[in-house]
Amino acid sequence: MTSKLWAAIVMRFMRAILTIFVVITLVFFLSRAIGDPVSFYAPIDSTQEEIDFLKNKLGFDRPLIVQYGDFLYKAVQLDFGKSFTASRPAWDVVTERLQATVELGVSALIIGIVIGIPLGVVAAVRRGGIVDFSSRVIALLGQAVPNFWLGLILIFLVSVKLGWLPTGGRGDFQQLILPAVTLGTFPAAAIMRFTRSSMLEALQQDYIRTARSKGLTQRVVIMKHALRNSLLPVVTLMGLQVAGILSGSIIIETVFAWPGLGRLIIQAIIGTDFNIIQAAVFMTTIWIVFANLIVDISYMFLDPRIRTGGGSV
């Protein structure tokens, strides 16, 4: 790779680090803005002496700027304190649940890509046909139907009525199918629509007419010329879908009793486990920021003109 490409990658990496820094700073100050953090730890019937002792023990009686510096220092070391409910380091609890969420999220994104891109290409190439009409209807339903409702319907039909797949839990491949399909429905619909729209625009360009005039086959024109130049907005959408899948997994993991990060966040909010919430927010920020970083870098390989331009991170 050229020095300009390396410089562009380093610049985007630095932007990613800055974004993470801003987010964890917001987490710190917002947590203090909503009230005294000691209230998350102290029992309801605690005396003032017990509260003061707890403040001193946890360092909340120090100046805010000192607390902020200590928070950043510990965050860099991935130390967010102990979970109130699990009595273990919060970061360890979050990382244990992350594997399940990544497994579910990657499976859902793969479903979205495998279904969305081919269907979008076929719909664009055969514009106005039955495939185009059917795919648009499917895409509309995929984006309109709430995924938690779809999950409940799939559980009722596939698991309860037909008995084909388990209703929830995690352990084998069969338990992954229903939550992955449910979570992957929206990305598949969105990717299909973006692919179709981008392909329709690309097929009207002069370079496509030139390629056809050279006698290239339809397959080469579509796959090598039209599709490659149509991927930039689709890749952008894939980066955005990482955040969407993560937020959607909070509900889907609860519906299917999937022991992932989303379900942990719900449990932490209900149990006011403040340290778990902070660690989970930090983890999800890293996930989303670096997913967008990968998308940004992939732009430079899909379109060399972007290598010295702005990025999406």
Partner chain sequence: MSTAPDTSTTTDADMDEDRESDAALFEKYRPRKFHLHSPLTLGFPIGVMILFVITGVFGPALAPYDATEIDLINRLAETGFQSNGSWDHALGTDDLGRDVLSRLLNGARLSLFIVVVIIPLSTLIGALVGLFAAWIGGWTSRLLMGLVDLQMALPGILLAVLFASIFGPSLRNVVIVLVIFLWSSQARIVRSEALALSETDFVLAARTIGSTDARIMFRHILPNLLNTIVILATLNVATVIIAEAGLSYLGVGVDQQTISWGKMISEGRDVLSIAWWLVTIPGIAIITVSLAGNLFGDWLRDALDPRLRHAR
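The structure displayed is predicted, hence computed values, not measured ones. Rigid core (definition): largest C-alpha set, two forms, superposition within 1.5 Å. Numbering follows the first chain given and starts at 1. What changes on going to the form predicted in complex with its partner chain:
- One rigid block turns against another between the two forms, and the hinge that joins them sits at Phe80, chosen from Phe80, Leu246, Ala139, Leu104.
- Treated as two rigid bodies, the chain shows a rotation of the smaller part against the larger of 18° between the two forms, based on C-alpha superposition.
For comparison with the form predicted alone, provide the form predicted in complex with its partner chain.
Just the single chain follows, nothing else.
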């Protein structure tokens, strides 16, 4: 059945490439609809001849479909042209900003895991207890509180009132704490809920009874037998959280003046910087699509039921 597995992986990979292609096409045509790119190169008082000359020189006078083909050809080589505002290659600007977003996103995911998994385990093991109840309340609140509002409240309480942490920017570790915590709350709530229900399911399995009747301690039963088996769906969820964290970071980076990809996109759209928009959306899409791809493929490998072709893939 291995050849079937490989076929499924190749199909999945092709679908990922197709998705990226469609998104980038969509973004090309949408961003051309924003406005005439020439107007950002030409001075306000330039004559029609000067504008036409610039159009010709930059290739904006060609049919849209030719421009699109040219764009695709260059995009494959990661050449998105120069940023209008920074007058540097757009891809360089985007890669630079990506580091900040990855730093923030990874911190948020770590916070989500460190808080979510232990709470979910305790909530499942002591079902109906105080930890279960309060973590469910927190999870419910986590889905009802807008993250940008939470960010502002944290800025007010921790930075303005208590003066413990800076209000924004990026540089030292202290500046990372507030945005990471804000961005990490939603993944934490989601991971917790998922761990809880996954653990509850695992705890009812026969192998747990077997483990208990062997006389293993509660600790070993939970950590080695139940948790290990219930982590698979949680890993899937983490992959899906990448999309959530990336779109969450757009607004959180704006709240905390964090110089990442999300804030760059907002600035580029306000400043109609096409090349940056295209490069940044391309980058974001690649991350999300490949996170989903890796989740799907690792799922195929990790779950023996899928690996041996027991069900339909």
